[in-house]
Structure formats: C-alpha cells, structure tokens
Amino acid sequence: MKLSELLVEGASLDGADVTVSSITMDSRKVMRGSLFAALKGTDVDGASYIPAAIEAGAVAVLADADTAACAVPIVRSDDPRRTLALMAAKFHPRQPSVMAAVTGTAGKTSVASFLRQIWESCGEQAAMIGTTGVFAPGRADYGSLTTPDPVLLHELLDELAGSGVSHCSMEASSHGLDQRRLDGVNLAVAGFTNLGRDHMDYHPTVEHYLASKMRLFDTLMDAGKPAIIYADDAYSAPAIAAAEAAGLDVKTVGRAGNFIALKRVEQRQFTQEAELDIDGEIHFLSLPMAGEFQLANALVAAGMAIATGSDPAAVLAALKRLKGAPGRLELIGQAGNGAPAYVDYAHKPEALENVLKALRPYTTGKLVVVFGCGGDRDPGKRPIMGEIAQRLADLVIVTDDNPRTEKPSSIRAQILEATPDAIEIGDRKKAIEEAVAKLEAGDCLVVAGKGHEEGQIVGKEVLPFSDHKVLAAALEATL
C-alpha cells in the first residue's frame, strides 16, 4: 500500500511516496518494506531506534512532528500514537460489523465475556478480546494484554472478520485508551461498569484516570451511538455526563437504571434471583453465579446486546446459562469437609471488597482470604486492601502476588500495617496450602489477586504459577 494512502488527518508526509508492506512499533519486527512507528514510551524514545529500523529494511518512519530528518520518508504527527492506530486501521481494514468496548476499573473481562456468550447464544458468530485472551468460534488464545497495541489489534480484527466473526466484544483499559490503542475501531456500542482506585502508578490523579476512561465516549464513539452505563456506582454520574456531552444515546442499567432496572434481587448460594424492568415489562432472571457485582456486569452486557439489536427475550434466556470468566470468582472445588474455595482476580481495593462481600452471605463459618499486592505498582492501595481484608474476612493470609523488582517482604509489610491479625506467608504455594489446611465445615476460602494468570513475576522473570492448579491440588489432598 502506498504511504499516501495510509495518511490520516493530523499527519503529513515528509519525503517520497513509498510502498509499505507492513507496519510495526517494535524495531525488532521491522522487515524490508516496513513502516516503523517511533513512539515515545515511558522509559524509551522510539526515535533512538530509527537507524536500526532503517538498517533492518524500514522504508518509512512515523514519528513526532519535530523528529529530525533521516534516510527514509517520515510521517510527522502531533499525536503519533493516534496516527499509528488510524493508519493500522487503514492497512488492516476489515472489522467485525458489530464492535463493542467496555471500560471501568472492575468487571471489564466479565462484561466482555458475558456479551460474547449472549451473542453466541443468539446465533451470532462472536468473539472476545481481553485480559484472558482471544476467544472466537474454534479459537481460544490465552493471553495477558487487556488491550493489545493498535497494530496487533487491527491485524486481529481483520483476521476475525475474515473468518466470519460478525460480533466482537473487547475490554478498553485506561492505558489502552490513553495510549490511543482503540482509535480506529468502529464501535457500535460502549459500556461503563465502575471506577475505583487503580493504576495510580500511571495516572497522576483520579481525574486523569477517569478522563482516560471517558475517551471511549467523547472521542471514539460517534454521536447517536448507544452507551450502556451502570447507574449505581459513585462515578456513574460523571460517566453519564461525559457520554451525554458527546451526544451519545445513554442507556443506564442497575437499581437506578432507565434501560434495565433492577427491582429486586435475592442471593442464594450459587445463584441470584432477580426481578428486572425492561421497557415497563417485568422479567425474572436466575443468574448462575454469586455476587451482586456479577449481576451488575451481566446487566451491562445485556444492555449492550439489546442496544445492538439482540432480542431481549433471547438475551435474558442467555443470561440464565452464563459461565463466569476464568479466574473471576471461580469455584475451584471443595475441601473434604465441604468448604468451598474460589479464585478471583481481585487485585484492587474495590474488587477485593466486592468479592468478600459477595461470599459473606454464603459463609456460616470463617471467611478466609489469601492475597498480596503487586510490586512496581501503586503502593498506596496496599494498606487500603489490608484494611478491607481485616474488616471483611475472619482469617487473612498475606502472601506474595507479583513482586516484580520490589522486595517482597516490604510489600507484605505495607499490607500488614492495616491487618495486624493476619498470618504472613511469603511463599504463595505454602500460603494457599495453609489456608486449605485451616478450612473447617462452613468456612469459605478465596485466593485473590492473580485469577487466571499462569505465572508469577519475580524480578524480571515470569515463573510458572497458577492459583487454580495449586488450590485444586491442595483441595484434592483433603479428600
């Protein structure tokens, strides 16, 4: 494709109109004919790799407007990240006809998963892109990126569309939105779950965090398109205001919802019985999972499905058969005395609080939690999560999460400041085994923080580790 054909608004070409055979932002992936996107990162400026990219065969470079001239043509832009995403969308033009993105602090993975399941139940060829990987008919690629980089994303969307996928749900992380990774995606609907404390190592303020999330509404969505917003969160009002200011068709769900209103809910051990008002008609739903936060996620997903043309009756029927996303309040099994044990991805304060509150009604004995906090990330949340565990659980075991390059004992110490009654066991495998050994009839255990992850990051190395496998083995040993 000619470089001139890839140009978008806000970009200019300095040099000849060459033919581009691929696009990449990774200098190690440059091939002969590549356009190399020299982006500025947190630690590294991609401009320093331009000579190496040219030597590897790059025929053009995308960079900031003030980048010095080099041996190949330069596409200059004041916002090169957005330009890269829009150029990638031109280079890989196919997308599923119905694209949906959901943002929020917690619940994105569940909503995206639920929406894919609903569409599939309604007879659509549906896919999901998110933290747990890429899932489509005949495909299950487990991964770890909430929002892929724009080149990979548009390659993937083009591939999915080419394979017959018509509907695709995806997570929109604050990093992904702020870094323009979703720009160029033709969204049919967007959703919002909630906002809590997260990524304060990246965002300077909560206001910046919220503004990054709201790019989904005020920048990426066309006026008149539907925005499905959970109505009962502390940040629902600013999300609604942002969507309305962008001219979107705002539809809310939840107890205060105007699109799907939750009138009543009764919690049972592994299900929830809910009464819903949709367009003035009362519907009854039996949701096969615990925790009102999961009901909230299901309502957002249902709203997004209905807003994109799915029949409400078929959507409600699909909700009754939903399966939880991997590592999201996932029941792993029971100890020999019948005590249930769960794995959950909760690694932020609100998520941990939601999980513990969700399990409390089903626990007649002790509520036991095993958790830690990640290294090289927001240290301010560590005592907050310690206080939540101290307040809501009966037995707390503080262990290592992904310590990364921090000293693990220092991370644990910051948590323990707010949970003085906790047991400290740094070795995560031993911590899980100890928790299972302490379970008695009527107790309930949740291992929180890593969910579906298959590794533990220690230093710069990713060591094989699965909460699911370790917990399942420990439970098996009690039978």
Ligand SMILES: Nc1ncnc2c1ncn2[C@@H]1O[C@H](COP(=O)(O)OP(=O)(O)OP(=O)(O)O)[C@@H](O)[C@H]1O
Given for the second form:
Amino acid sequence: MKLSELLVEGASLDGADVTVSSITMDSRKVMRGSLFAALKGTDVDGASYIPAAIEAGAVAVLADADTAACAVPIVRSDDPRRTLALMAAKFHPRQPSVMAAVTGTAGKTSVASFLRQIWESCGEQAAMIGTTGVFAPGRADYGSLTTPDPVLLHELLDELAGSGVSHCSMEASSHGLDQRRLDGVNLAVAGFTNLGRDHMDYHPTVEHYLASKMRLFDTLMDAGKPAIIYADDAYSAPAIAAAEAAGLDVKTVGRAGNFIALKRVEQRQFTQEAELDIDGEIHFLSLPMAGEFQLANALVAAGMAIATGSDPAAVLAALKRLKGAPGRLELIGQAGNGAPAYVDYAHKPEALENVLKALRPYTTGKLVVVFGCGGDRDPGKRPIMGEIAQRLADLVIVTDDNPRTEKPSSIRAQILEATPDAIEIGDRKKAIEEAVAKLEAGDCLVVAGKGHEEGQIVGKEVLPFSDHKVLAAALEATL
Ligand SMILES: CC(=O)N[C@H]1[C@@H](OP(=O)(O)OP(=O)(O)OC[C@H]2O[C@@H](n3ccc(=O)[nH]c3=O)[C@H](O)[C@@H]2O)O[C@H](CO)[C@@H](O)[C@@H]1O[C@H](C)C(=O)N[C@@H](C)C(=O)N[C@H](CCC(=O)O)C(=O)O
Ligand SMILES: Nc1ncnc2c1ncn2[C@@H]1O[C@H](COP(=O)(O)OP(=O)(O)OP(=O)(O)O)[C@@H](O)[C@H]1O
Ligand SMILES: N[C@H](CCC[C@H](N)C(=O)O)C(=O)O
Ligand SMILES: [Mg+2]
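Having displayed the form predicted on its own, please output the structure of the form predicted together with the ligand.
Okay, now the whole complex, with that chain kicking things off.
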C-alpha cells in the first residue's frame, strides 16, 4: 500500500511516497518494506531504534512531530500512537460489522464473554477478544494482553471479519485506552462496569485512570451511539457524565438502571433468581451462576446486545444458559466432605472483597482463601488485599502469584503486614494442597488471583501452572 493512502488526520508525510508492505512498532520485527512506528514507551524511546529499523529494511518511519530527519521518509504526528492505530486500521480495513468494547476495573472479561455467548445464542457469528484470549467459531487462542497492540488488533479484526464473524466483543483495558490500542475500531456500542483500585503503578492518579477509561466514550465512539453503563457503582455518575458530554445515547442497567432495571434478586448457592424491568415489562431471570457481581456483568452484556439490535426475549433466553468466563468464580469441584472449591481471578482489592462476600452466605463453616499478589505491579494493593482477606475470610493462606522480577518473600511480607493470622506458604501448589487438606464439611475454598492463567511468571520465565489443574487434583485426592 502507498504511504499516502495510509495517511490519516493529524499526520503529515515528510519525504517520498513509498510502498509499505507491513507495519510494526518493534524494530526487532521490521522486515523489508516495513513502516516502523517509533513510539515513546514506559521503558525506552522507540526513536532510538530508528537506525536499527532502517538497517533491517524499514522504508518509512512514523514518529513524533519533532523527530530529526533520517534516511527514509517520516510520517510526523503529535500523537504517534493514535496515528499508528488509525494507519493500522487502514492497512487492515475489514472489521466485524458490530464491534463492542467494555471497560471498567472488574468484569470486562465476563461481560465480553457473556456478550459473545448472547450473540451466539441469537444466531450470530460472534467472537471475543480479551484477557482469556480470542474466541470465535472454530477458534480458541489463549491470551496474553487484555487489549492487544493496535497492529495485532487490526490484523485480527480483519481476519475475523474475513472468516465471517459479524459480531465481536472486546475488552478495553485502561492501558489499552491510554496507549491508543483501540483507536480506529469502529464501535457500535461501549460498556462500563465499575471503577476501583487498579494499575496505580501505571496511572499517576485515580483521575488519570478514570480519564483513560473515559477515552472509550469521549474519543472512540461517535456521537449518538449507545453507551451501556452499570448504574450502581460509585463511579457510575462520572461515567454517565462523560458519556453524555460526548453526546452518546446513555442507557443504564442495574438497580438504578433506566434501560434494564434490576427489581429483585434472590441469591442461591449456584444460581440467582432476578426480576428485571425492561421497557415497563417484568421479566424473570434464573442466572446459572453465583455472585451478584456476575448479575451486574450479565446486565451490562444484555444491555449491549439489546442496544445493538438483538431481540430482548432472545437475549433473556440466552442469559438463562450463560456460562461463566474461565477462572471467574469457577466451581472446580467439591472435596470428599462436600466442601466446594472455586478458582477466581480476583487480583485487586474490590474483586477480592466481592468474591469473599459472594461466597460467605453459603459457608456454614470456614471460608478459606489462598492468594498472593503479582510482582512488578502496584505494591500499594498488597496490604489492602491482606486486610480484606483478614476481615472477610476465616483462614487465609498467603502464597505467590506471578512474582515476576520481585523477591517473592517480600511481596508476601507486604500482604502479611495486614493479615497477621495468615499462614504463609510460598509454593502455590503446596498452598492449594494445604488449603484443601484443611477443608471440613460446610467450608468453602477460593483460590484467588490467577483465574484462567496457565503459567506462573517467575523472573522473566513462564513456568506451566494452572490453579484449575492443581485444585482439581487436590480435590480428587480427597474423594
Ligand atoms: C506498560 C505497558 O503497558 N507496556 C506496553 C507498551 O510497551 P511500551 O511501549 O511501554 O514498551 P517499551 O519497552 O518502553 O518500548 C517502547 C517502544 O520501543 C520499541 N522497541 C523496544 C525495544 C527494541 O529493541 N526495539 C523497539 O522497537 C517497543 O516495541 C515499543 O514500541 O506497549 C506494548 C505494545 O502494545 C505492550 O506490549 C506493553 O505491554 C506490556 C508487555 C505489559 O505487560 N502490559 C500490561 C501491564 C498491560 O498492558 N496490561 C493491560 C491491562 C490488564 C488488565 O487489567 O486486564 C492489558 O491490556 O493487558
Ligand atoms: N462487576 C464486578 N464487580 C466487582 N468484581 C467483579 C465484577 N466482575 C468480576 N469481578 C471480580 O473480578 C475478577 C475478574 O473478573 P473479569 O475477568 O471479568 O474482570 P476484568 O475487568 O476483565 O479483569 P482484568 O482487568 O484483570 O482482566 C473476577 O474473578 C471477580 O473476582
Ligand atoms: N492483566 C493483569 C493481570 C494480573 C494477574 C495477576 N495474576 C498478577 O500477575 O498480578 C496485569 O498484567 O496486571
Ligand atoms: Mg479482563
């Protein structure tokens, strides 16, 4: 493709109009004919790799407006990340015709998964892109980033559209939004679940974190398009205000919802029965999963489906058959004495609090939690999560999550500061086995933090590890 055909608003070409055969933001992936996007990152400035990229065959460079001239044409931009995403969208032009993105601190993966399931059940060719991977008819790829980088994302959307996918849900992480990874995605609907403490290692303030999330509404959506907002969160009001200011068609769901109003909910151990008011009509819903937060996620997903044209009756029918996303309050099994054991992806304070509160009503004996915190991530959440576990569980086992490049024992020590009664077992497998061994009839166990993950990151290495497999084996041994 000619460079001039890839040019977008806000970018100008300094040099000849060459033919570009691929786009990349990583000098190590440059091939002959590539456009190399030199981006300022958190660790390094991509501009320092321009000579290496040209050496490797780059025929053009995309960079900051003030970048010095080099041996190849330069596309200059005041916002190179956005320009890169918009150029990638032109280079890979096809997208599923109905694209949906959901943001929020917790619930994105669940909403994206629920929305895909609803669409599928309504007969659509549906896909989802998120933390757990890419899922589409005949395709299940294990994931890495929640929101892929823009080049990969647009390539993927083009591929999905080409394979017949008409509907696609995706997660919009705050990193993804801030780094313009989703720019250029033609969104039909956007969703918001909630806002809590997360990624304070990346965002300087909560306001910055919220503003990053609100890019979904104020930059990525065209005025008049629907925004589905969960109404019962502490941050619902600012999210509604941001969406209204962007001229979106705001529809709210939840107890205070105007689009889908939750009138009543009765929790059972493995299901919940709800009454919903949609357009003045009361509908009964039996959701086949535990945890009121999952009902909140289901309402956001249902709202997004209805707002993009799905029939409300078909959507409600789909909700009755919904499956939880892998590793989200997932019941793995029961010990020989009947005590249930779950895996959950709670790796941030509000999530841990929610999951423990969701399980408490069905626990006649001890509520047992095994968890740790990831290394190279916000250390501030460690004692907060320790305090939550101390307050809401009866037996706490503090173990390792993904230590990454940090010393595992010091991560554990920061959690243990606030959970003095906890047992410390660094080895995650032993911790899970010990927890199962301590289960008595009436107890309930949740292994939190790693959810669907299939590896444990120690140093720079990913060692095979699955909470699901370890827990299932430990439970099996008690039968
Ligand atoms: C902190 C962060 O978000 N970093 C992301 C960011 O990297 P960066 O641009 O800051 O990278 P950098 O290392 O400073 O390099 C700057 C530039 O130089 C380039 N470079 C670097 C070295 C070289 O030899 N040649 C070269 O060209 C890099 O490709 C990059 O373009 O952009 C990259 C491309 O999109 C991402 O892969 C990378 O994600 C890292 C791996 C990561 O761990 N991110 C996590 C924190 C993340 O994004 N998480 C969110 C939220 C999770 C959730 O809550 O669900 C997610 O969406 O997954
Ligand atoms: N609506 C919600 N409110 C509060 N907590 C929730 C909600 N939904 C999910 N959780 C908790 O957060 C965990 C992660 O859920 P999910 O994967 O759906 O969210 P996410 O936003 O995609 O998270 P991540 O940013 O880590 O990918 C769940 O395992 C559960 O503990
Ligand atoms: N997408 C999140 C996942 C964290 C999962 C948790 N197990 C941890 O390692 O902290 C991140 O990269 O921050
Ligand atoms: Mg997710």
